[in-house]
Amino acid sequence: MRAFLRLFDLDTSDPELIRAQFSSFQGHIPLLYGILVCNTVAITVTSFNSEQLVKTLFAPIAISGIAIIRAIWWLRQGDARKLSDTEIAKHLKRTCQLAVLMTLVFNAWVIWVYQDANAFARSNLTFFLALSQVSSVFCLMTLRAAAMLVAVVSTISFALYFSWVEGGQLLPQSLVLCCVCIGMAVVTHSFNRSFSEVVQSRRTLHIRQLETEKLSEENRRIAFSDPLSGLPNRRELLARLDRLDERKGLPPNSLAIVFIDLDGFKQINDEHGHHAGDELIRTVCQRLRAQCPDEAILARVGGDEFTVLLETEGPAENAQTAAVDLALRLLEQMSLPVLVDRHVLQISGSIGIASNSDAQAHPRELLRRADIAMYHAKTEGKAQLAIYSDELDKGRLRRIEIEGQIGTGLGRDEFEVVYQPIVEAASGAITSAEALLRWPRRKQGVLSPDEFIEVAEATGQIHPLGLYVLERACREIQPLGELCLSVNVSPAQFQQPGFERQVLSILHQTGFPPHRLQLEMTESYLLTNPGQAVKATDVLKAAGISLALDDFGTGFTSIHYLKSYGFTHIKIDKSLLSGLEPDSKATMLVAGAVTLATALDMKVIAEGVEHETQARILRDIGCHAMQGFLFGKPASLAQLERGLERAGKQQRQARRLRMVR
């Protein structure tokens, strides 16, 4: 029973459903009232009686008037979205009540007219009544309560009336009316259920659509931003550059790209783990962001690469000048220490700048140019900035060319190793030789080691080249008595995992005693990678190999600092020797270095000794060994052997002379 009564309940608990019902009513109710007015007019025409004006004219006018007013009201209801849920529920409730009221009024009027009508008018009345009933229920179908109430009210009133009049002759019509009512109720009920289901599935669909939109927005965000820093990534930067490119007529000097690459980030990652690396990146990002103007776009375009896209007003506000100002601030920020997991990490950054100063410099080209400039800043010693110029590009193309040639050169045996003697300062005896790489059989012409080694270091080709020099020099010098060997090692070689093992394996294969080998390295390795440097040098020292710091005096390393890394020798750079004259500042400087190194148990080798005066001064201030053109230029193994022979003979002669005297 309760379930039956619930069929007549107006359920307003689902706001979306009542909105859908309201929207469907906006089209159906005017139609319902239209049909009602037509039926009323039709009944009026067929039953008009001038003596019964109230019944056959005024009453239908009143009914039609109310119907027209309600139809107009519904037609004027515009966008349902402007109404609140409560307002909609209120309107539906009122519609429900009015539908019942109008049914009762219409039925009462029809019964009233029926009483005095002739047989023809009565059949018309029955037809119009049934028509009104069916059309009302169908038009109200989306609102179950209204449709059910209208069906029941109109059926009961007429079924009762028809059963009562004409001595029960119209009972069959009453029964048919009841059957039609039951049929309509069943159809209304199932239609209503389907309607709710459609609304429900539309809602589910809408929710899914929202979820999909959210998901695709999330995907877009992931695809175009860097998850670690939250900054735009390379793809986003390229998209922005393309959008800038589409904006024709960018004023010259209005766009600049600052390309930043962290120095020594890889080592921090290797040494302290990726967690520390991530932390460092986050801190660096914050620092960079804090320096960038609000409208500038800071992006993370690689593991340790960032770009800043700067747009200015054009000639009045030059983008390149703004970029240089910004880059200087960024360099300063990047050089500040970073605290990660109780470790103070020190890094720096190399910066390249390019601006749209010429017509060819479209946005993507600017990125390429800034990258080239950054690479230049890196190869020039890092922690600095470089501004793009066409010369840099030419240099880059040349480097690419050399890179390819080194690869083929190694395969074709175009490289050679030469040796420069190192003499003991006191006796002048050749005690050692430095192995130096040459490329004499290069098809395109001879290239200085400085030039091709720089390329090999940048491309990683220094690994096979370095091992080639070490292996060949060990093999060639091994038979030369007690002569020691000095081999240059680039910082990049030390960073190669397993480098120490490879050195020891070469010594083993060539039978070269470790105590005769000295590895020369520059201080840049110590500064960028102190932890790794200690580990690698410890293994080599433990094997008996000695370590020399090359080019001392060109950097800032103190002798104390060198000692802590286990260096046994320091090689004073030839640039310091140029002013070596009695009582000169250079002499005092070198003398100070020699005294300090000796006190710390380190030996000093002077490089680039060209004149006898320099040699004398160096001997006087206590320098241990010397190397330079004065004692021999870098030369082939055969020449070194001849030199050794000559020196041996001279020494034997000198000894004989001393004995004769």
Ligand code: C2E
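So that was the form predicted together with the ligand. Now I'd like the form predicted alone, please.
The following holds one chain only.
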């Protein structure tokens, strides 16, 4: 029973469904009232009686007037989206009430007219009454409650009256109408359920569409943003640059790109783990974002690379000037220490800047130029900024050319190893030789070591070059008695996995005694990779290899570093020998270095000795060994051997003279 009664309830719990019903009614209700007016007019024409004007004229006019007013009201509703859910529910409830009321009024009027009508008019009345009932139900079908109420009310009123009037002659018609009512109720219920399902399907489809759009937007966000920092990534930056390029006619000096590369980030990742590296990146991003103007676009385009896209307006604002001011602030921020898991991490940044100062500098080209300028800043010592110029591009092309030639040169045996003697300060005897790399057989002409060594270190080619020097020098020096060998090791070589094993393997293959080998390294590797450096030096020292700290006096090496890494020698840089005269400040500095090294059980080698005065002072202050043009320039193995022979003869003659005396 409850289920049956629910068929007549107006359910307003689904806002989307009642909106759909309201939209449907906007077309159906005016049609319903139009049919009602037509039926009323037809009944009036067939049943008009001048003696009964109230019944046959004024009553139908009133019914038609109400129907026309309601039809006009529905036609004027317009867009249902402007109405609230509450207003729509209120209108539908009123429609249900008016539908029942209009049905009762229309049926009552027809029955009233029927009583005094002739036989012809009565047949028309029953026809139009049934027609009005059926059309009303079908026009109200999308609103189940209204359709069911109209069907029941009209059928009951029809059946109750016409089943007994005229002696029950219209009873068959009443029964047929009841059957029709039941059929309409079934059809109405089925249609309303299908209508609800269509609305539900449309809602489900809309929800899925929204979910798809949300997923699409999320995919776009993932595709165009960096997951760690939340910044735009390289793809998004390139897309923005392309959109700028499409604008055409960008004013000169209105666009600039600041390219940032973090110095020392890889070492932090290796030593402290990726978690520390991620935290460092997040902190750096926050600092960079805080310094960038609101209109600037900060993007993370690589693991430790960032860009800032600056666009200025009007000729009064210069993008390059703004970029330089911003870069200086960013350098200051990146130099500040970062605390991660109770570890104080220190990095710096190298920055390149490029602006659209010429017609060829389209947005994507600016990115390339800023990258080149950044690379130049990094090669100049890091923690610096550089502004792009055509000369940097030429230098880049030159480096690329040399990079390709290095690999070819190794394959063609174009390189040569030369040796510079190192003499004992007291006796002047050659005790060691430093192996130096030269490129004499280069197809394009001789290239100085400063040029190709820099390129090799930047590209990682220094590792095969360094192993080539070590292997060849060990083979060539091995037969020369107890002559020791000194070989420079680049910081980039120490960063290669298994470097120590490769050194020991070369010694084993060449038969070179480890105690005759000395490896020279600079302090830059020790400062940036202290943990890895200790492991490497411990392995080398355990094998009997000596370690020398090169370029001593030009950096910041502390006594702690000298003690920690177990150096056996320090090499005083030639820049400290400038102005080396008796009682000079330079002499006092070198004497202090010698005293310090002696206290730490290290020997001192002075390099760059060119004058006898320098040699005499170095001997007097206790320097152990010397190296420089005064004792011999870098020369071939044959020349080194001849020098050793001459030195041997001189020593033998000196011993004979002492014996004679």
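Just so we're clear, the structure is a prediction, and the values are computed from it rather than from any experiment. Positions refer to the first chain, counted from 1. We call the rigid core whatever largest set of C-alpha positions still superposes within 1.5 Å between the two forms.
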Flag for Leu280, CA shift 2 Å or larger between these two forms after aligning core:
no
Determine, after fitting the two forms on their core, whether Leu366 shows a C-alpha shift of 2 Å or more between these two forms.
no
Examine Gln444 after superposing the rigid core and state whether its CA is displaced by 2 Å or more between these two forms.
no
